[in-house]
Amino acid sequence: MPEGKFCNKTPITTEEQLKATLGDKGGKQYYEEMNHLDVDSEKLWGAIQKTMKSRTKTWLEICAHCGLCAESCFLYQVNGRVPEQVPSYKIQSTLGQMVKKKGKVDNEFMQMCMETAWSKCTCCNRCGMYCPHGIDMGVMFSYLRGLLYSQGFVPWELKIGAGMHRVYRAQMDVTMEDWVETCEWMAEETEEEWPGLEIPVDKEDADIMYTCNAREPKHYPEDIAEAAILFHVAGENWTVPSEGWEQTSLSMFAGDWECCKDNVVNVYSAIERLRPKRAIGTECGHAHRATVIEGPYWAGREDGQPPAPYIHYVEWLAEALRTGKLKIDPAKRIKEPVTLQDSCNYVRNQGLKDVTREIISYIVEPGYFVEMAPNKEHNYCCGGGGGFNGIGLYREQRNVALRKKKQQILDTGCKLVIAPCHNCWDAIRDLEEEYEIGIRWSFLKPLVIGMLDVPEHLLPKDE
């Protein structure tokens, strides 16, 4: 059957295609067309033969089906511990079968794979820590998503998200002009309270190039202002690029690997153009993973590193507090029970567990910080990672997934949750809206600004 207008195997590459697909509210026609989408088995098997690396092949073959990965998976725990939610079963029944059948699968099978890949795994990589063979189903599900995307089996919102990246070089429709104007606007909004504050654009040879999440200029421009305030108080020589400022990658969630490369090359080009000493990314987990951890390999960089040292915002914030660039007024420290959400993407997958706790030691009065159980690299996903937050088709499953984090938070007894990651922040917000457990949640930036000991020369002068 011919491909549909909305659901097809071709990426969205134009504004017209984006507007048309967005006009299909909720993806109703998109999913109807998906029911009639043919699987190109020859192309699928060819892609597997060309792209499946020895590691993935080995993992599929050495899995002992022991089930030790089951309890490591929060989705297994919150879904009645049914066998269909065991990580090894999930990957063997999808990618494993696809390989065994040499790509000769049908529409029904591919739709089952799509549901499994996007509603039964957030690619948090926790299972890989507990497998005796070190098999990481999260990595394999990321690979499976790419195969599904190439055949047109991808959730509607993520097809659009990847299209946004291709058209606007951002996960949302924020143009270069929109971005620069937002920076100018935020600088103007804050200059009265913070005299001399600037948001420099395209400044060459700065110490820091700052990148962010497109949701910030689109929906939370105050986050950009907050980053500027902290850089200003710390006396940093910094800049943002006019192009290459968007660090996130919904294309990674979608499995659009070609677009993943384009995204990160755009950011790296900005680094090469502006020559900063280092780059710093915002409070976002998957943005860091896409740009710093996975990105160098997508871009084909032989050293496996970005063009300049690239650190997460929590690393800079801890450094600024440690070195005294930012000072906290002890009287303003948090004096209520508070807990911390560990982001899978930069805690479990890059080991920044101690950095966030160093920040906590500066901003929370001793005795008030309560760890979740488990925590650090053993913590559970927020419940909405890997694109799960944004997929309407699987909203019911996502809300069930939030129950694990809900219980973890309730067990701490805390009413304030620090969540230095956009996906975690969103999931915890949705958790409160869905279950009404009476909590508040926050990024680090506004908390730190509220307790700064600001040098006299940076304060507004009395008229």
Contents of the next structure:
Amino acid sequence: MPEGKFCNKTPITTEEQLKATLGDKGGKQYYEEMNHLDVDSEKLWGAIQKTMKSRTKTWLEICAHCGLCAESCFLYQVNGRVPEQVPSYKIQSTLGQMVKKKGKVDNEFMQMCMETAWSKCTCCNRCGMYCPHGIDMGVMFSYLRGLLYSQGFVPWELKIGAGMHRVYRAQMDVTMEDWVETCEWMAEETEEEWPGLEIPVDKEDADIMYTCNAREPKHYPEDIAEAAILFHVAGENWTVPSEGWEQTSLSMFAGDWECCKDNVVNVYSAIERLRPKRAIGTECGHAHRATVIEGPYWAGREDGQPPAPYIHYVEWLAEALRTGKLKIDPAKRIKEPVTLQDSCNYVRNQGLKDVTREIISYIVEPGYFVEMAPNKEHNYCCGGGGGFNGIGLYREQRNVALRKKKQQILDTGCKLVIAPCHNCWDAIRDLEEEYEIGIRWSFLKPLVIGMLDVPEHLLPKDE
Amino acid sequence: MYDFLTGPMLWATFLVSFGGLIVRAIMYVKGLSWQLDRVAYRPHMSYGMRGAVRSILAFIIPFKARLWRTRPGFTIIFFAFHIGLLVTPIFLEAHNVMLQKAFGVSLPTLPTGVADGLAWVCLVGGLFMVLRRIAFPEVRIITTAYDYLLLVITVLPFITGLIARYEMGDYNFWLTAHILTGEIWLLSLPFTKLSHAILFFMSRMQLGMDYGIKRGGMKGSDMAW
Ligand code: SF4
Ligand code: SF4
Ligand code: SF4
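Now the other one: the form predicted together with its partner chain, given that the block above is the form predicted on its own.
Full assembly next; the chain just shown is listed first.
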């Protein structure tokens, strides 16, 4: 069974492999090799028999082929409502066939599955809300991705992404040293303006252990500084772990379940080592899904909960505003039409719809907040979820996918979009780049910092 | 023939059909896996059951779930079809006469006019289901011959029943055909996609538990199905 140098069934586990695969620009050789990759039918069927339980089996069997799920999928809507984008069709023609054929499928079929799994579904779980049988394609496509990954049929960027998580336990090559250095550097820089500000690393028994998305230390370290400012102003006793600070999981989007487990266990051990009262994650939907919603199951925690209460940033922020730990200067509230992106991963997938609106009530002048339609758990994916944003091969399809969010935003008439999720933030940035509709977008942290009513004693003393 | 079909054959059919459905429900629960499904069913049973009930209710009450509200036309026909399918055979006078003979008990029965109407609703509903499969590309692409076959199995007892009821042609022939097709329908329940009669509840319950436990329920946030 010919396996390529880059495209093969073995996960990337060493730095050399990782660098070599990265060196194959755009995955040119990788995708070429994929054309010759064999399918190990026996292993595939074995995996299906072992892991396909009641839920998926029943879903495949009882799908009434009624097509009611069609309209629920934003990808169906933006792709001219072609029948090939009907959720039920997408899964029946891929996973459904794979099961029917007992894993005896060929390379061409697997490549078709790969394209469907990563460019025709963002695992946003919206269709599951509209199918009378409760059939959730997002769940099934995640499952299919796992099968495809184990056979080497995975987009180049996600093979690398999972490799990054395996090698660095971060979605980017941020090592433990890089991370700690970034924290020290950010603390130093920020301290000038915020006397007494600290970013304590590995402090035991703190109230809060803060974790983030590796893009922050890598590309926007100011996000860490902003988190520090808000914790500082709120008077929180907090810390970051030196190891186990990264809560994202590209491996989840790649379908590399073994790697998912390894990463989340690493974060949980930080909790066990530092014994914080609770953990708080950054403004990132998929990171939250990975560490809080799905993570406990990967780690085999029977109660489905992380070792300490683990909340999303919006939950902490709402609480800090509610209890008066953070105070907003009413004069500085947002006084322009503003809308909110409900991230699939913590709104539809964890019910944090009201808490985000509570924050809005503190930071936006009454009358200026405009809801998207539909909103809350019925909101559409930003267009770049499930890894879609990062896959070069499907850039065009992703750009088409952005049109739904573009239209939703245009319909609100707002020029400012609050996007408390890294991935949504990226997608909205890309949609502005691609379609130039003249909008701005922001995380919550910088907005809130800009309108804080800071107690006198925290301000720098005039000399 | 008639005696056999309404005697031993009928009892065997009931046994296989309802027994089979129960077996499928049990197998479903047994085949759940908290870790693979990523739902902590047992430790959070009360949240789970709450979500399960909400999830089922939203979809068995017309116009409760958002799905039903977005498609009023379909919703009316869909519910009419299913209500006719369930209510007619259970409360039909002729069926209850048989029950009375066999067990000495019977259920309240429908006035003949209502029963006729419901039967017609099923037929028209079935016809509509076929037509939309042909007419709409998003339904056509996922429709298979099997889907049509199941529709035929489902409406045949109604067609034969109505013909017998209006005494068109040979009454005894159509009555036998009615009993036979009815039994075929019952026997198909556990072995085909018609098993959704029970598996619908299982699947809805499972997703309801998922949302009730992991995806918001424990945050005190109910899913607005
Ligand atoms: S999970 Fe989302 S993207 Fe995938 S098929 Fe369903 S609605 Fe479409
Ligand atoms: S709505 Fe559900 S049952 Fe109907 S076709 Fe879609 S997945 Fe199948
Ligand atoms: S909403 Fe995000 S998946 Fe859609 S991309 Fe944003 S968190 Fe996901």
